[in-house]
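First, one chain by itself: the form predicted on its own, in structure tokens.
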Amino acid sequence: MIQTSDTEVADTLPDLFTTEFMEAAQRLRLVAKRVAPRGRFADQRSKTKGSGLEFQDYRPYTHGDDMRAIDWTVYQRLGRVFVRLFEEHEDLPLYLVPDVSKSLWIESPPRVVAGLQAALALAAVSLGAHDSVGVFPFADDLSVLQRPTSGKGRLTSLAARMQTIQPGGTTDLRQSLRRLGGMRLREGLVVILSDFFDEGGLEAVEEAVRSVRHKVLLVQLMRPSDREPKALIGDLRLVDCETRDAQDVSISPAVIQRYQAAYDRFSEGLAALARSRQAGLLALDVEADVVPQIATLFENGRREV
């Protein structure tokens, strides 16, 4: 992303979660519930067979099996005793990993606002399904804002916690996800909300995401001007908003074309990474309403994760 020297970093967050936003997030729960049992983004199934609701298979009866599981219809047809097996559903922990690095606090509106709003909207769905939610903001390292907890009533307190987040430093996705992996969290869904502009480039992003042992959803925080920078022409000094490194550049139409080609390669690489990990990828326009964009994850009668 091209950054000019006149960028300023906000010291605090604006009012992230207005009454209107919280009402929209609550309505998102209803959208999700129409799509999936208990409104989940993805089904987490246990490895053990039990007496859950979904039929899975048959197996021959053995001593000690529950007599209520015997399928007498099969016995009448085959003369052998079989028991019905069912697959039990477990809750799906949701681990929200929002990028709060310094670069996300510039521009108007700051990307960090859309990222945290998207995180809270997803938390609303998960908490409404009685799943646990943990929040782990990251920049050059990962921190713990909230350890996994469940309960519909937790949404308001979670919003209050997220409102207190402060700007971080540079972006280091590898270190941050390495720290997440060291927490040995129960298998769940990790949602990374970031522009993915890591100083290590796409290679660093790929290495970091491939190290995650959970299901993954990537939420790319973008705006149209990322690819189509405006009002940049002539001789300019571009300053990296995180490292403060400066570069003098003569910007011409040919330079813009090369930049757009590089941006397209980055976007295509991110999409390829998602496909290789069988992960979800949502390009979130930070200049548009967040909740309707999150709702697209549940469109067409199925979850996109």
The other form holds:
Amino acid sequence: MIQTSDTEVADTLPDLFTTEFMEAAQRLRLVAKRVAPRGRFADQRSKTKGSGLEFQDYRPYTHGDDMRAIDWTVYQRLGRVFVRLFEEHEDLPLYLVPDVSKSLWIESPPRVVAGLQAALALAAVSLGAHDSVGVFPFADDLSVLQRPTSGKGRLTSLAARMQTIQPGGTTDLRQSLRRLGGMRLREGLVVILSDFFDEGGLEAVEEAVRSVRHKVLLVQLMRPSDREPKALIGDLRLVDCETRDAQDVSISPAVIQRYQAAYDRFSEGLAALARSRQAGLLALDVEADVVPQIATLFENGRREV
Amino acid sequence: MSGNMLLLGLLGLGAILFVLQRLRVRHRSRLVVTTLFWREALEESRARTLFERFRHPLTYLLLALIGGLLWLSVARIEGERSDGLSHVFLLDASATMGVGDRFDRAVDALAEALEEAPRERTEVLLCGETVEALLVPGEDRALLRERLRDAKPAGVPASIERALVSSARVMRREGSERRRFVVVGDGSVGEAAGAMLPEGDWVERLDIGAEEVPGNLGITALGLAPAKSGDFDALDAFIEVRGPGASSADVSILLGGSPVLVSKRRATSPGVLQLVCRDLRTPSQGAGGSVSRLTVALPGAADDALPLDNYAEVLLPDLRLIRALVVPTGDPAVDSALRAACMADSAIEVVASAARADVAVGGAAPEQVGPLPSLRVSTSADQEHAIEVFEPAVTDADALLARVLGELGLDRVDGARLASELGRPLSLGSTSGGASVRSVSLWSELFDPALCSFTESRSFPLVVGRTARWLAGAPEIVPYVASGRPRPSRLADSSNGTSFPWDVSAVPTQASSPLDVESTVRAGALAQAIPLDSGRASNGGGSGPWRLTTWLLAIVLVALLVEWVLYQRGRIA
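With the form predicted on its own already on screen, would you show the form predicted in complex with its partner chain?
Zooming out: every chain and molecule, the one shown earlier first.
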């Protein structure tokens, strides 16, 4: 685990994967209710009726249908040709969008560690289910670390790539997600792992998330001191690590109360956004183990999105 | 510190803290992940001004409390006396204070009395062998114990009266305040001394109790004198012992560790024993060696109440033969008179070789032997004063003349008669110059039998002999020290009082009579007294304001602790 002082910006990442971490992640399974058509054959149930094993419906035969799908028993009874439809299994593209802005690199341990570990855990699950995974780190803009790819063997290279991530600048969620939308990726699941401390406030986060046409899972990287900054005492000049904005604050119980109220409003707004988008929201404590917290997403080993 | 000063200090402290409280806070810079929520939390946007509105009144009160307590602990609360008195405490450290723990009790009583006196106008003097200032006005009382750590009664008569007179004299010059003198100890203050005090001053005595000193036997006098035999290198010693059974007392007298034969033992009364030891010589005398120590002890009085006067000692001076070179002056009468005077003194050897001479007498010494201390003869035309004295590295000419008057025997000269014979005034003066040795120059007219009778007077050989001794640096013989009299430091002193008030006058004052042992109980006239019992307990710590200060500082400590806790919890800025 990286050890930095509270105000020091870390510039390297520790080993994100361990054997225990991988084994724990393998027990998770990400399951989509339905995925978009035209995907690869995989474990996810598709809207497409295809050549799976599980019977789903009949429909009249049309030109070009596979003759093998014709149900001759129905033909004998009704004198009309119907084909049997089976459920098509396709993949669920997973788009991991980890925040690597500067705010995630200060404090100890830095939030970026938990964020990337969570991303890797989710990637491990998806790759294990033959889903494709893409990684798009962002700060003031989106970058492509890994285009959507699949196969369990990709996990190691993905981890190696994540290990090379460097600290970014300010957080601009709108610009970053706009860039993601411009990539015209096949509809999938977008997992945004961030502290969501955008300079534009909650409004910027809402605007950015609503613009995403994929399914969304929000992972809020937080720590207890975000709401209760006990280490801040006395007369302080608080400097924003990203924008360098300075606020002179004389810490008093009243100020702390107002701060907590503001933080609570932000958290509730984020939860309301997730509800309105029918997205998941996980508040991930960056000071605790990541896998157990990720596991809460997968009740009974499954998670439907 | 007075109440007004204390109040002013507190008000000043409060004002300073108030101004500091209003100064714009200098914030400690701290990097955070975001300032989004702090912006909303800030109660106001502060302008960048020098002063802020008064905030944190609780913090101010806590700081004012801490500062005020510290101020009180430093200032000490003093009882304000509106009478404008100065207080002079005279702590007696004379021999009688060595009885039992009398000195310790006096110190305790003094410390207690000081609590009532304003520090800014209180002075404490230690009156022992010399008078020392223990506390000057404004000094902390806590220093008293520290400065008295090594103080002990000395084997000397009480110097309270002398200190009182000198102190009153000095203070009279310094200001017009009325003074209250407080005697702490046994030293008496006679009516004559009381009468010398300025109007409005008075003397009090601090009661420290009294002890009976029954059956004390002690040495009351010890002295040396030139040997009656006339030998220049020998001394006679005089010892007096007083007390019950003194006539049969066992007296141990040692010179350089060897017993000394008592030449004369006389009991003038059952309580007074006088001893004389004659022709004492140190083994090295005459060879320029070291001096020896003459010690007197009363072995049989070891258990009496005052051990201080059971032992006395004195150092025998190194009496060397002085070799004088008589240099012709060109006037046979002068040369003859000087040579005769030198040869009449057994301590002076007239030598023909300048290389062996210690001093030159008459004319100028030959240059090849280097500068010699000299007694020169000069004409009145060449010399302003009849007698001129020079001593190198002396800047105070008056002090030099006052000192050498007796040492040169000039006080024995009938100056009025000589002036009358010469028809002109005689004066004593000093010269300055770059010479490296002492010199004395006299008018040649003084040696002319046709003009005056100086060479025929009894003082002439005395002046020549004393001058030769002074020129050669021969030690003085302090002839006599005794209880009831100040210890002389010189043969004679023409001044009745010097500019330094605590200087011990060599001339007995009128107030003290020789051998007045009853006025001072027993006091050994000692060159070096044996130490008193070293088991005296030191109270340490102190009382009154010292304890108050401790409490104040303890409260300050608690207040600082409270402030730290509140600060840590973010309750105060």
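Rigid core (definition): largest C-alpha set, two forms, superposition within 1.5 Å. Predicted model, so just to flag it, every value in this text is computed and none were measured. Numbering follows the first chain given and starts at 1.
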On a core-based superposition, does residue 186 travel 2 Å or more at its Cα between these two forms? no
Residue 130: Cα shift of 2 Å or greater between these two forms (core-aligned): no
I want to check residue 161: does it shift between these two forms by 2 Å or more at the Cα, with the core superposed? no
For residue 80, tell me the Cα shift between these two forms once the rigid core is superposed, in Å to one decimal. 8.1
